[in-house]
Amino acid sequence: MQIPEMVRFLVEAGRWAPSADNTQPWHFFWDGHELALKYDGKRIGPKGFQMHHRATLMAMGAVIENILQAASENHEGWDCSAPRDESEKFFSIRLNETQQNLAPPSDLPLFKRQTSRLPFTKERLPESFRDFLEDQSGLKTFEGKENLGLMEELVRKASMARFRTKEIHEWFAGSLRFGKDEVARGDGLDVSTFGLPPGGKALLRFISDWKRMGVLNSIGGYRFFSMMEAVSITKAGAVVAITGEPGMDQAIEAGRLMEQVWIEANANGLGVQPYFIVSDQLARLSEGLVPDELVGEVRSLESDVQRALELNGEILYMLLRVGFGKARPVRSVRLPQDAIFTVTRGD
């Protein structure tokens, strides 16, 4: 079956969406008329973020946002749906013959979106971007020393729990990609994007082993590593919190909103780094997955989040560190289209 250029273009747009630890939990199917988005449980496996996990839902939302932006600046007229029924489709877009033959846009901001874990300046955000944030519901922006200090404390507390949770630590360690051959696989976290100081890569490799991390934790190592993870929060222009009602559809919409903010920030010359760790700890608490010895700490974190973000029946989905970067980041790679795209026979 010949694949229209526009279909390949939509898949390419979806392929560059962000996902937790660059897991890319999606797969696209084309039957000659409809492009469908599904969860790739076979590739992710039982130990990865499952189909209804908050991280997966937000990633799917980001994919949907990219596809809609790629379909057209105004996607009215496209037959789009989000059935999420027994077929486990998260989204589908049906192309008629005219749309299949459309010439894809030559250049879109979504293809320039990237993560920056490098240092930022404390320079004030551009007014155009600030106006964009104010026009969106579900966003809370934190600026200034005091407010950024509150966000740093939330990340630090969440990190302290994370570095003492075996399941999370081993999952994160398994996502790390150290050498060129590992990076070339197209998934996971390229360590070269972390902007580590001399010796940092060796230290990261050393603590990837849970037994070693356990020894360090016995002498308070988790406090040091959580501080290192959180310190960059105060050295930024702002932190943007994405909040919303709990639920599957709401998480997907939060992912769409996250992608809109991210693309707009990069288009304004700003760097963006996502912090899912706080939301993840709170989700684990609600699901009874926090180790018994850490429940008290995470409950305290939950109270701090409610107070700092002034949530009223809403939940935190994501924190985004935003600011002007001091250096150009290395862009993460992606799985090739052939690994995430299947052509099927239509009815």
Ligand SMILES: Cc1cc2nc3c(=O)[nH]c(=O)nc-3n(C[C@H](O)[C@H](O)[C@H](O)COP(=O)(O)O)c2cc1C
The other form holds:
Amino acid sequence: MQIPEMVRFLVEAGRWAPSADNTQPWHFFWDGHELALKYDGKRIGPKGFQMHHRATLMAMGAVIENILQAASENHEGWDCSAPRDESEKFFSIRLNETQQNLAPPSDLPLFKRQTSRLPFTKERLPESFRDFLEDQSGLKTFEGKENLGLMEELVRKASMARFRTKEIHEWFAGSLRFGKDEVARGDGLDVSTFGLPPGGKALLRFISDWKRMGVLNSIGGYRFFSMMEAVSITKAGAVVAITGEPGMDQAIEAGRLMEQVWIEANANGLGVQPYFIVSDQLARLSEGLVPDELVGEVRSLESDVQRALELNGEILYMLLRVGFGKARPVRSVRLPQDAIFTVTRGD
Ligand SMILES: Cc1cc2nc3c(=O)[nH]c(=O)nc-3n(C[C@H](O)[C@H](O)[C@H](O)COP(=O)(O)O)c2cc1C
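Alright, leaving the form predicted alone aside, put up the form predicted in complex with this ligand.
Full assembly next; the chain just shown is listed first.
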């Protein structure tokens, strides 16, 4: 079956969405009328983020946001639905013949969105972007030395727990891509996007082994690594927290909101780095997944988060470090379109 250019374009928009550890948990299906977005449980496997995991839901929200931005660029009135049943389908968009024959726009800001893990300056965010943030519910912006210090402390605490959790450490290690060939696989985290100092890659490779991390931890290694992870928070223009009610639909909406903020920030020349670690630790706490010896620490993190973010029945979905980058980040990779896109039948 001939695939309309517009359909390929919508898939392309979805394909460039962000996902935790660049796992890209999605698959697109085109049946001649409808483009459907599903969770790819087969590719992700039993050890990866499952369909209802917050990380998956937020990534799916980002895909939906990208598709809607791409679709609405030159046409309104699309027939979209978001089934919330037990199937793996998250979203679908039907294209009538006229819509199928639309010429896709040549470029959109969503294709310029990317993660920057490089240092930022402390320069204040531009007024237009601050206004954009103020207009949205579900966002809380933290600026200035004291407030950023609070955010740094949350990330540091969460990170201290993370570096002592075998399961997270091994999962992260497995997602790292060091050489050209590994990066060419098209998923996972290309370590050249980390902006590591000389020797950083070798150190990362060394601690990827949990036994070695364990030895380092016995002399307080986790304190050093968590400090390294959190320190750049205070050297940024702002931290934007994405909050919302708990729930599956709400997590997808939080993912959409995250993507809107991220695209807008990048379009304003600002860099963005998400920090999922705090939200992840709190989700793990509520699911009973935090190792016994760390439960006390993560409970204390939970009350710190409640206090710092003044949450009132809402939860924290994501922290975004935002600021003017001192350098241009390396672009991350994606799986090829045919690995994430299937045509189901011709007519
Ligand atoms: C739910 C979610 C969680 C993420 N968590 C982190 C994180 O904690 N730290 C980080 O540096 N990047 C994080 N990212 C960014 C991804 O690693 C990134 O989107 C992916 O590698 C693709 O790169 P790109 O954003 O440059 O396209 C997260 C993204 C999503 C959607």
